[in-house]
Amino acid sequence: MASRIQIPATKYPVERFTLANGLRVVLSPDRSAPVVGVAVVYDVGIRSEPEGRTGFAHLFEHLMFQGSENLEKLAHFRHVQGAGGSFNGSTHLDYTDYFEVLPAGALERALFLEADRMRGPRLTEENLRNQVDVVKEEIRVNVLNRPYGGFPWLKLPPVMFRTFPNAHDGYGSFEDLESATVADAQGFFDRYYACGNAVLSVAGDFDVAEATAMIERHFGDVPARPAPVLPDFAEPDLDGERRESYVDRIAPLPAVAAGYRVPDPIGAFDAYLPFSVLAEVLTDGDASRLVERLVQRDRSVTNVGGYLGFMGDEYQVRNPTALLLQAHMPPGGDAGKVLSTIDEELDRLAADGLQPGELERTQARMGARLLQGTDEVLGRALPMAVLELQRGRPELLNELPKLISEVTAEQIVAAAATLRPERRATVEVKPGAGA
């Protein structure tokens, strides 16, 4: 039976245009609060790194904050924070983003700053060596010296995938990072940080005509360079279960994560969307199937979660990606038993279908989170930029709550039936703390 819940689409305005140099622009005005969000997204991420240069996309993100054509080191920080704003950047599998949130009156300041580093960051030997050390320290803090560091986003891909773009460590090896040169950095910038390979997005309190004039003024004379050809990241499907384990020397308890291949999130979006809802049916809230079974009834795990995309970016990722289930277990926990119980619950869902109200409850929670996420200007500027970059459809952000509400119980059951052990990759964490 079809779902009866109705979640309306949001109605944030979307205006799109392209500058003569190839830069795509998305504007979403909203005069309800005197704040603006500015995002610039480049179509390069972890998967585009060449062999021998693991971690380079993230390293280059750091270099983009070390001064630019007309700005000395730390000037970006000073100009944004001096206006009462905040800023950051992040590296993902398929893109790298840079963003600011500022009072509406400081919009032109943010546009100048982003345009200046789009012309060229200060790629010096001093900046490179300094940022290599910063990234190495980040790896020590976030992965090497943190319990469950890199689990599962760094640990599961090499089990699930066989090709370098999909399987390698996106943080990078110390050896690769230390061997990076300024020439490497300049080549990376020249190839990937072109106007034609980027999207600028502005959301919040601004006049469209004034913002358009500012964008033309600051970005219009950035030299045009064509976008590189998008690499092919195609990966054969799993032909049997793949399972590995490793000892985490500082993890106190065992853990396990499983990944299942799912349809192409862009080329087969209608088939992909039910898996997004299925992950929530399985793990969202105390009434969800795996929480009720594994945590509350069997007590074989202390927590369980499910989501799409290794970095949790379900609507902002290209193929191949996966539905992930991960759980932490009590002392002496049995990963094999947990996985077989997951199989039982998936089989039960595929055979018996959903309980009354189960889908509607899940859709309502998902819709509420989507609506809440777009309340903030950055919750519009960033995803709209990525949706334009990957799909040419920034307005999909408006449509997602309604599309989620239209997923049917039959689609959920059909999706669950594809999550078979023979199409699964798993990685188990064996605790080393106190061993």
Second form
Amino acid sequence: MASRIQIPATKYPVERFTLANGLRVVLSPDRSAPVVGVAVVYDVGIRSEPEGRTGFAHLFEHLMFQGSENLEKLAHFRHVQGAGGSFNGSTHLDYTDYFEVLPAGALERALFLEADRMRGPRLTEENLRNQVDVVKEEIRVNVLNRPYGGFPWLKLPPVMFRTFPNAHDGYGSFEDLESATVADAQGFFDRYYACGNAVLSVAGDFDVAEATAMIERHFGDVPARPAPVLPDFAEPDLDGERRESYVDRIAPLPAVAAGYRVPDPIGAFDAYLPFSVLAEVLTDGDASRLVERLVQRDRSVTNVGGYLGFMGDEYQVRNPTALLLQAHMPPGGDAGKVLSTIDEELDRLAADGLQPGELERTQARMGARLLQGTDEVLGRALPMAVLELQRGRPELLNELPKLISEVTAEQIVAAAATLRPERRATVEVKPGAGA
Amino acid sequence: MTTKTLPDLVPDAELTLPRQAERKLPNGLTVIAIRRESVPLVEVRLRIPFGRAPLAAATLLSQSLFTGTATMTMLDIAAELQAVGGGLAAGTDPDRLQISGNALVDGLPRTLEILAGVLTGAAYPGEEVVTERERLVDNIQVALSQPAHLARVALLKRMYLTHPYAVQTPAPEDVRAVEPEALRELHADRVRPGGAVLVLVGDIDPEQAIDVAEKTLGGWTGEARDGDIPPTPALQPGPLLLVDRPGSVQSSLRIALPALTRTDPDYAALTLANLVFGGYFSSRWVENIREDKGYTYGSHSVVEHFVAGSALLAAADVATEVTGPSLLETSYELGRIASLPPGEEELEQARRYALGTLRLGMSTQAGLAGVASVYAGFGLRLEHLREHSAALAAATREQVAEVAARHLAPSRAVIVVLGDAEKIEGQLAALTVVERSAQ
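Switch over from the form predicted on its own to the form predicted in complex with the partner chain, please.
What follows is the entire complex, opening with the chain shown before.
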């Protein structure tokens, strides 16, 4: 084994300030390419949507693109793309993001567009009905018409959790979506889309003083509205193994996913971080423990993956969350056997510890992936915005490679020892299509 | 309510290309190295000509390439790459075998050593190959349950008939019949440096990186076999092909239209015509069937390039009950772009989008590596970005209209729809001649 490789960290500058109306701003200039990334994140997600309104946070994300105070429907898309840029938004358990990446000369335009919809989207009956239809097609294409649709991110939470915020379907039922009203949307906007509940971040090619002036110019007159009180979504840990299964009528082969609760990602970050490394020790590539055992040696699965957070957003999620393992199996595969082999491998790791070099190489690969992620302007603007929103620490993005490289073998072993069957929730996909 | 005005765009600075170097090694391998020092990583892309390689064996070869050499097991290869923050993976398309990955920049020499070991000494050990073979079969089974995959399979067959591009995914039974020895033979025959291009992009000195590549990959030798594929046949419009997928809750609408190669003088105009029709979110097609009518989550059209020919492909997954109306609106939009020039502002918007996305694509190491590698596969270099940008900037409304009339007219279209035939055949037959797929 070669001598231990140095894991480099990034040094992207971070400037933070708060406008008089309460909007928090993060700037990270980098003149190496003539592009900018702009992100606005709101501190509301799937966990905050009301009962009887499943899927509402995501539906509302769609409505934010349907025109605003000074912009007709379709104008947002045309102005971003007509400036040479791309845009999107996404709804997570704990936040909703909106973002653009554009040639640097379009920065002020992007700020104008985001400020305009922060002042108020055009919430009309026609737009609502149109986007309910679009979201239904989104659910059909991603869940209903596709094998393994929603596995495991929509299928595991109801097994693992007992409270509505944590357990319900974040894409929503057609019934709930269809009964949504403009008044619901206005109420949701009023409650959660306050500038005091948002973070704006900009990364890439700009001058800090100029960008600050632009931000004042466009966001300064957004009326001050405070953030709502952040709810506590905590739930007790599992007190016994929970196993469920369902038939996927179009899936040809069996699959299984298991989740274990992990420490509070924010309140107990030091305890949480080793789980992030553990997931990679278990599943990153052919040299990882579970791939080597389950795929190569036993051939009991065709692939296996492990990660933190139901949406893979491990450093952008609040408590409670989970370490997930998921595997697809060959025809006739036995989920019970796969789970007991996982238990065996976790026991072995907990009892015998890591092999020489195993931790270092995993950390090196994680470091490289972090670097690749931050090479994109949005790979900085987006996580920095969420890290500011949830922790007030956007600079954590620069610190992650070092923090990961400091995780010790003892911490990995201790983390592995907590992944016990009695703390596990699993969901099994039974193939409904002829396999 | 005060009215606010949209801020002007600050014009883009001139396109600047990064520092780069290129050398053809004595073994026939071309190495292109590009400096972008944004993060201490290096991206690696190797494309080896693989046209006319037997499909099942080529696909399995790509999945088994890293399963061992005489001196390293699969585990050794994976662990040693990981140790330098690296990872490599292989895949195939009808034209080539591609190896892609990245590593921490200090790990470039080790990554290339491991790559060289695999290129010159992949062993295809029996046990490991059998495991990969079963996994590949399982993955193909899963693909065959996905509407997007099935629709593409049907479209390719309908477009390319007996041409080698007609089938791009092997049948499970053909994969099962591939023995490790066949992989060793195919590797000896085709995994050769002649005509191959290695692209390295990152925090590197280009000349020094090429020196490292020359030193480590110089021992990879052997004559490449001619893998040229004949030009693709002209599309033959005909009845709409309906593929039954009982129980489908959506219909997958797929359309192929003729296109132009990247170096055709009219290609920039076709790029713009495609954008206006359906190539980006602010296109007529999306605004019509998504934002106005709510028939779909997304529709998209794109020019797809293979070495032996290019085609324009359009795709939308629409609700079963509006399959007919979706086809009607699609034909209407194709007819409109083919018979009327685009609006002035509409064209400018598409032009700025095309120019802007070229720059965005160059703004990361991975993006640059992708562009440089794809271009190299067509004999082009990064300088082509400058030429293509100039052509996009210069294309007129008349040129766009002319090329759209030739390529986007609905009468040129090859159409495949996959869905619940019982529910959609009548809707489609009201609009065009429908032929049920034989399968």
